[in-house]
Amino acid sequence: MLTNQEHIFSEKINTSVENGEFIKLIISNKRNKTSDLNKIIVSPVEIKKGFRLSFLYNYKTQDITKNYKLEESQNLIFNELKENFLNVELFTANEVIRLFFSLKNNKPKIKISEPTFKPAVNLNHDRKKHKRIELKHNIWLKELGITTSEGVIKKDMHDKYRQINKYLEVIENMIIKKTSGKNLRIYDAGSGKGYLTFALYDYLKNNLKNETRITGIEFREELVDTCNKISEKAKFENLNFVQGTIIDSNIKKVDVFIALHACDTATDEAIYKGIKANAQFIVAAPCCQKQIRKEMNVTNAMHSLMKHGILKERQAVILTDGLRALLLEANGYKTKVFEFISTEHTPKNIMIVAEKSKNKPDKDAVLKNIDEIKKMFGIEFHYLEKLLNENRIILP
């Protein structure tokens, strides 16, 4: 099982390959100085069977080259670090990521620095996905500070740009491909500065030529004004932002209801509004799950585990989002809970995607399961459950 730092490094490898930014990777600094294997250099190659990572094993007397698929390569890299080496450096078009181990305690650390190489040839040309968002002459990217006036991503905005592309990939695979080009009515609750709201509209309008309407809901009036001005400047006719809270917003007809990083119970309010509006899809990326942690009063055998603050916090996150998924299922949705994207600053980033199911749920069984979980952890109520019960959407 990978540590947090190793997991981040693994995600960096995946992202760089996916975006065609992987230049090379070097595994070095032998654990056993008498070993014949000096280092391993990993490079991207295209062969008849498709894209591979080529491992050049540099021995004292010879070099041996072997090609592997990405998943297999990941396992080999971390096995080599565990058994034979202390250091690995990933060189990408945007940064250099170094993972190194201490001889004293064998704990890994990550260091990220400016790029030192530029790729001579894009070996991912045939496999790289089409651009979902154009960089050059894109008004909203420039106005939100993601790109320069020349259409180049700013040094400190590469993570944001990767997040945008990952988000669009998720929406494309889980929603757009299932709606057959339908012009959707989308609400984005707690839209903030609008990075992902603008990205989704741009992708739908300019890439897919879809006349979907998107409304961003944001409490901070200054952000609403700013986003509306940028939308007007970019000539995004069907994208607008309104000032207000999620719970008080007037949602009548909606196909997709989105809430990304709505803090604590604001996520529950967004899911509740989506269920109430009978949205076909509900997308939530929760954060700051505090309500359940305050409710937890564990008196059974698990009490000895919950005395550790960090374990209680993580258990509260699992319970909060797990119960949200169950409550969505009780209301007729199929749910998927997964890690949306990992970065150095947010190693845990959960996304819930719910799709209205054609099958009638066994509501009584789901509610019974929810009650059993609440009793196990001494939870009186989940805020989403409370909202649904108070408004007679779900009756125990």
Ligand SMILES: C[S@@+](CC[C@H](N)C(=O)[O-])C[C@H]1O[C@@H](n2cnc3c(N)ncnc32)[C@H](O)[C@@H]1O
The other form holds:
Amino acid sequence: MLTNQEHIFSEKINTSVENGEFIKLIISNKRNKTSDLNKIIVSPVEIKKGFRLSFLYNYKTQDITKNYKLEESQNLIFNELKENFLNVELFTANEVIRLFFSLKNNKPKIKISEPTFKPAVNLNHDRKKHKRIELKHNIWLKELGITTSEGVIKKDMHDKYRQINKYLEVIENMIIKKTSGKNLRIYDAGSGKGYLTFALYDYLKNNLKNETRITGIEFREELVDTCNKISEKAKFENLNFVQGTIIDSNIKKVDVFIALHACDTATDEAIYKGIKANAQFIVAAPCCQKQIRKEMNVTNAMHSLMKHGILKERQAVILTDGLRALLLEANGYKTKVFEFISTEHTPKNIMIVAEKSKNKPDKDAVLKNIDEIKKMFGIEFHYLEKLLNENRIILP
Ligand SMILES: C[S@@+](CC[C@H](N)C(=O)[O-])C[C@H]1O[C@@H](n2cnc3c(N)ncnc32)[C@H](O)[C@@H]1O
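Since the one above is the form predicted alone, can you give the form predicted together with this ligand too?
Now the complete complex, all chains and molecules, led by this one.
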């Protein structure tokens, strides 16, 4: 349990990281003066797996470096203070925050002073430059419980906030840079509590200053009502939510059709609706790929692998989403399947982005390929294929 002062310090770390203002943190003043560990210097690093804090442990005879995620770092810092050190200083672009313990009563005190370091140009600069939504005075972030009234990200909401930013980064790179980003008509199917729907609207409207219309489709009425109320409160005139199922939704003109974590076959319904409405982009982050798992009846040599539940489950994910990508290709889309956000934040991490291609697909070859794969795994039907066939979107 952190004391009030420690909690303030912990929040300062979080906010400075989120805003790209974290420069350095130094843990010093040993409790035990004979200890080998002199001090710990913590700096931000961007590695392949994402953002980390790099801990340099400065011992009498050597230095050791280890990288940790933000949450782990927080625990480590407070453990080191409890066990080994009396002082920690956080240097940010705006201030220096010092937390120190008195030897007499072991109670922490906080002191804030003027900044002494200029921010490093590289990492911090990039992170700040890419801040896509404003935290302060942001109505929807507060209403959805991501930030406090002061515009600070809540302790348990950092993963959600990172997911939002990663999502906006993907949309920016894969869609906005390829279009003017203006006047886009966007649908978000299975919008749920609306985190990602609000984020995209906010980013397009307030950061890019683009006029956009976004509609969330969601069958849970209470979520639709709440989202519409928040949208009104935030004065997001062109963001609305409608109650209903994806398959029955009335889609006329659409540029971008999105379905994020719409469970199981709801993703197929969304892709089908996007293809049918001739969307320029279809974005899906599928989850719970149950339909194909139930269908799989492997009788060839792969059978010995599929007897392991976890391997069958992973194979079902590959088949479900791989076949979705091929069905999109058969319908004239270029597709990309990639990891949307690292597994440490959420296991639901695959994303399919499909863009309508100017080139005609070799439909027969793709459909033959789909057929071969289905045979290999004893799959009778893929739900998306069924929807497309029944509605004669693909004519075999
Ligand atoms: C796991 S939540 C994801 C919410 C949001 N897209 C996100 O990624 O944060 C899935 C939402 O889709 C809704 N949903 C699932 N199937 C649906 C369908 N067929 N039609 C409309 N909404 C659906 C559920 O009610 C739920 O709110």
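Since we're looking at a predicted model, the values are computed, not measured. Numbering follows the first chain given and starts at 1. Rigid core here is just the name for the largest C-alpha set that superposes within 1.5 Å across the two forms.
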Classify K111 as shifted (yes) or not shifted (no) between these two forms, where shifted means its C-alpha moves by 2 Å or more with the rigid core superposed. yes
Does R31 move appreciably between these two forms, meaning a CA displacement of 2 Å or more on the superposed rigid core? yes
